[in-house]
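A lone chain, given as structure tokens: the form predicted in complex with the partner chain.
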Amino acid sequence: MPVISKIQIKNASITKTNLFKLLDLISQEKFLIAPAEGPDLEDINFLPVTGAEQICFDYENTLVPPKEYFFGQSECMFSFSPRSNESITVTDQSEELVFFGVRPCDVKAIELLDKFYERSFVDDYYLSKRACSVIISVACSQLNEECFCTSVGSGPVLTEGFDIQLIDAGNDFAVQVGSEKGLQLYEQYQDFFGAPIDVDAEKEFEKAKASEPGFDLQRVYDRLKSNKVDDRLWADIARRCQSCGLCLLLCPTCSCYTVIDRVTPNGRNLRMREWDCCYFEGFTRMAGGQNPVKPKEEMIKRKYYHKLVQQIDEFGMSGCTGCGRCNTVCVGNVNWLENIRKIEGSGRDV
């Protein structure tokens, strides 16, 4: 089953009161994942909710991207008994999930991951979870401090690639249905929705773009591709990087993982896959101890190149969706946006 099959966009609307009622109903009938406040520290993250009152409607974005529901920080691929391949029991991936409140940048990121996991060998784990999920995304009505989605074409409002998109229009949300899965959900709960209302997504987009310290992605691509970036930039990032890995682990488009066989304390044997990242030296070190990607500068260059050149070449979309999480989490104050702008300008001062 294809992860997402686009349809011609169908327009509708929903009042805020109805949206609340709708989500309340979905949370009882299905598994609903939505932005919700965590215990004690009260951070907003995507969590299973069992009632609309648990949902946080007033949030910028979550620190952990929704990718964790399709490609988890740690997930069991299968369990087994030692030495017997026939004992392999593959983890069930068939739980149906409805997501509410995913931001456009993260919808874009998921679209990129879909393409990545579908190409050449298919990744059953990711794709089966994607296949049984449907996402109601909510367009951003303002740009947040760390974001720069407009420069990479992933927000604040999407023109395609979503299941259902909501755009705030005061008392109501404009509703756009963009995929088969979205349509199914829409039809199931049709009574909650009303007639289309007028919002100009294109205009919103242009308005946002004007207000943002953006960059020209094409120029950034050219600079990187032609290797015209001042090496001092890589050296500065390398000096700042403290190897925590968070900028990659929490990147909505990063997909690297490691595989380990884990015996739990109570004796179960599991083959796990867990988030891994290319800023760890052990990521590329080989059994004999040699490491083909040694200096930190090389690792960093590889990341910028991968996201801003290779993924554009391969998937026709930027590997950075402008969510800004990597800036938020850096203990070395590496600012990805600032660095991209330095790359963009790098030809100019020479």
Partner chain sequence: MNLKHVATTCPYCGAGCGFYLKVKEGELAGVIPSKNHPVSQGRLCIKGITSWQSVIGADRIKKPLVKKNGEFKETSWDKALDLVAEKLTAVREKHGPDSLGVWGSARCTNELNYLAQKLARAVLGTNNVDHCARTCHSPTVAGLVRSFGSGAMTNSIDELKDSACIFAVGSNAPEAHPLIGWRIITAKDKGARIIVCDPRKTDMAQYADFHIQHYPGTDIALLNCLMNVIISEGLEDKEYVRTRTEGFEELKKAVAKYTPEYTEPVVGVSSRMLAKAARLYATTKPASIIYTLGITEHTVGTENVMSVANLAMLTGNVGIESGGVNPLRGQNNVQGACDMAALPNVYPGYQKVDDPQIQQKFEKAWDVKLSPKPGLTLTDQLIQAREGNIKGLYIIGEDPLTSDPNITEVRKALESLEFLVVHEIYMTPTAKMADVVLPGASFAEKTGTFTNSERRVQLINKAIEPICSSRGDWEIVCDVATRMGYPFEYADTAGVMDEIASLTPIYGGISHDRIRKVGLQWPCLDKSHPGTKYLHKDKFSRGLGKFHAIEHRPPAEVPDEQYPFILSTGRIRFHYNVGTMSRRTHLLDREHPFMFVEVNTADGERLSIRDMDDCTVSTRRGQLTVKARVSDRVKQGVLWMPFHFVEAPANLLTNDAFCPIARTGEYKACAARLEKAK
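Following the display of the form predicted in complex with the partner chain, present the structure of the form predicted on its own.
One chain, no partners, no other molecules: that is all that follows.
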């Protein structure tokens, strides 16, 4: 069963005063996750909040994407005892969560992860958490410096795939309810909402696109799939890339992980899965030390192909949502957007 059961979009509105009151009430009755400052860092991230006053309403995007609540950086799959016939104990880690303030690019990223984990082998670790979550997304009124969501169709306003979407309309927010889970939350707190108000989402999209240094995704797809990209581009990226993995570990759509066993100090045996990264040399290394993905240029090329060709073919959507996190954290000044635009304009014919 799909995580998002889409419905015909229901329109409403909410005043900013009522939104503050609503979030206060939700935080008292449920687990509310929202953009907030951490106790020791100035970075804005999705954190549990106990009141609306803790929420950061004026922010561009979080450093760490909200996917970590569904696909944890390190999570226990089960505990086991090697000497027991009934050795495996699976712990249910799912709990009902309400997210507020998720940007459209991250909602699209979660939609892609939903499709990935709903494939032929259903991943209950991820999907059980998603089934218990409701996401209230907030459309972007302007793009930040690193964003290019309009080029990949992930923002600044969503047209589908959301539970509840808020669009800033001045003193009020236009409210769009797009799923069964969103409708249940809306009906539970219906007294906070008002009559629908008009917003021109297409106009907001065109305004954002005009200010974005974007690209034609179809042309990028065509150039990559037909192998018409100058090999010197991959060599240049490989020369500057430090293989630190930050761009992929903070990418909202990356789903790679490794599985390891750990023994706790009290003797418990845990099977863990932890984020992994295809930019790490050990990621594709096989027994005997053989590595089929060499040289480094091939590793780089695979990443671009995977996100901008393979995932489009498989899921019908780009594996990049234009959030810009990779550009923000890269220590080698490897600009993802700049390189995509070079791919778009690549002139080598084969």
